[in-house]
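The chain that follows stands alone, in the form predicted on its own, written as structure tokens.
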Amino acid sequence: MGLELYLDLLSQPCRAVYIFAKKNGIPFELRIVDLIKGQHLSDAFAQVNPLKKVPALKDGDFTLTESVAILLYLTRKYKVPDYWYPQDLQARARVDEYLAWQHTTLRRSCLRALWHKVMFPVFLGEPVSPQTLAATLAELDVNLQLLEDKFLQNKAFLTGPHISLADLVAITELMHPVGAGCQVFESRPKLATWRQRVEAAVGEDLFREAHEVILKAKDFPPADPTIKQKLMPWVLAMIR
């Protein structure tokens, strides 16, 4: 058995790996794991990550978890171009460096934009305070004005002049309070131009395929009781 991906493309992780294994050429078989229906609650997806989260790869015998850890594995054991993971040490610790920041911070807050925003209250039919609204979408502006500051900068790219794993992590990052209505690029034209850059350097079709999902959050019907009992416990603890 070659390459297993096991994705649901409504995730964030889940659609920087598919996207990068896609644009790189890497084959693999595509097991599609239903979020919204729980699918990784299952007993049987518990025999590949008994973690119960997307992504996860499954190489003949050989499984992984962990969304960076995937993508790293995937430059190491295929022929990539360089730009994605550097070999050179100080431009690899800046993409390093992003992918050890991201996880508690814009993750965290584009997460919880998405959820508190439209899956609460269309999807599981739980309203969100205005307060925690607000606080939520406060928090994510504090990121975005972090990673415009602290990486992107002046650069055409987060850690240099071409892109890398870390812009790969961002953008897919931010489709998720894009496909909740929130307007994440339109007061930040640099943030906007760096989008435009990424999504050319991955290619347009590609970037559209991997987010059709995400951009249609909005329109999910909403979830079946028992669904809903049985997410919330994850979901709860997802977003705290």
Given for the second form:
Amino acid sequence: MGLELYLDLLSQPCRAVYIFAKKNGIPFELRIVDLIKGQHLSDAFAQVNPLKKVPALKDGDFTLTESVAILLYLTRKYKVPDYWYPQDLQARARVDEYLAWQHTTLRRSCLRALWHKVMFPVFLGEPVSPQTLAATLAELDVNLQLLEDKFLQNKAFLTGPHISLADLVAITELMHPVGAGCQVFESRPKLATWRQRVEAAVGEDLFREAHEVILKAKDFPPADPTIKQKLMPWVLAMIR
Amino acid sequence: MLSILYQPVEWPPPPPAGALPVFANQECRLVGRRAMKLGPEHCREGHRPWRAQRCPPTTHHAGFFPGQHLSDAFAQVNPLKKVPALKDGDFTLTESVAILLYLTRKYKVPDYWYPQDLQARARVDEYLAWQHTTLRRSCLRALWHKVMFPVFLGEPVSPQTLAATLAELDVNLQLLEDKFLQNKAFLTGPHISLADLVAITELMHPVGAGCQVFESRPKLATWRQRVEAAVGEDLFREAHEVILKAKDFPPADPTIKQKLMPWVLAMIRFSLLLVMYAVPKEKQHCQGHSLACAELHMKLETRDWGKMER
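Next block: the form predicted together with its partner chain, after the form predicted on its own:
After this comes the whole thing, all chains and molecules, with the earlier chain placed first.
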């Protein structure tokens, strides 16, 4: 059995792993784990990842979780082009810096934006107060500003003149609020042109394919009560 | 020249009137400890490691005087106003994981810290990624809810909020044991690695708050002993001197409190979100916790910090 990637393209970190593997021609078996059907909560999937989260990687007997760890594993094992995770000490440190920073900042905001704006009211049928939504979108705004001011600045990509893992992780996060209908790029021309560069570097077809699911998030039919009950504890823990 | 900024920019710092040394945060302890293991020659003259200085105890410890990280001077170093921060000539770096990896590569430390082996390294990466939103969060909140809010900042925390925070810590400690440590000597294998260093410094936060982290968890307790032995007990004790006195910090004066509050709230990130949709048991738990946090947050946010009660 070759490399297996357990993914759901609804999830931001899964999109980053998917794009990276495809872009670099890494052969893998795609194992879809449908989050909104609760498949990640099944006993079968718990055999793969007891933490019941995606993405997960299986390479023979070796199982790995955490998208950043998976991306780094693929980078090293498949000897991808240097720009993804440069050998240069300082350039690499910049990528590490972004990958560490984003966990508790941009990722959190993007996840909450999607769930507060769309998934709770539309999919789960649970209203979210305007105050809550406003606070979430304000937090997103702060993190988008940090992304521009602290990381992107006047560079072509987040950590230098070339695309890297940092850009891939960031862009897949930002497509979450885009999928929710948030105006992420419209009022931020710097980020908009950065997005175009990232899409061009990744390949527009691959980018579109990876984001097909999230861009339809607003159209998910409401969950039936059984599914809703099953998913609730997970959702609450996830968006904390 | 390399400077690890977990110390005040001016050294020794002139203590502001009425100020007290703030504990170095978890990340600073681990970066500081790594830097010190490299040896004092790696720190710039005037920024010597603590033990090379003969300073009175109150200024001897790493860390900033209250709010110093919020100053304009420090913003020149790190516009995000967070510690730790590293300066290596013109190169400035933030985020403790990034700093640790930079030091690991630049100074060619022993392999076990971040093994060359593909799978062993992946295990370290996995832990370093996982801990951001789990153990680190719980440990930080445990300290602030149990000690820093009530004792240092004089703001009561409801028993419900504290209980929920400690329950969350408990869940993450169990994951640490079951998912990571299991039956190994160290988190990712037979040798200490960056993962163990990051984890142990996090756990000393709730220990400093008086939580019984190790007493009821023999597996974690013996792991801790192994980590301390591998790091060196003197160095370990030195790095944790400040946090272990967190309970004894005198209350902050009103000016300091006013200065720190927005930063504390952002760091602990009380959520205004009242998420309360679940099966009844979880609903009550989440509702209670979120409500309590949100109430505390709103109370703190709407206080007029210019007119402090005395």
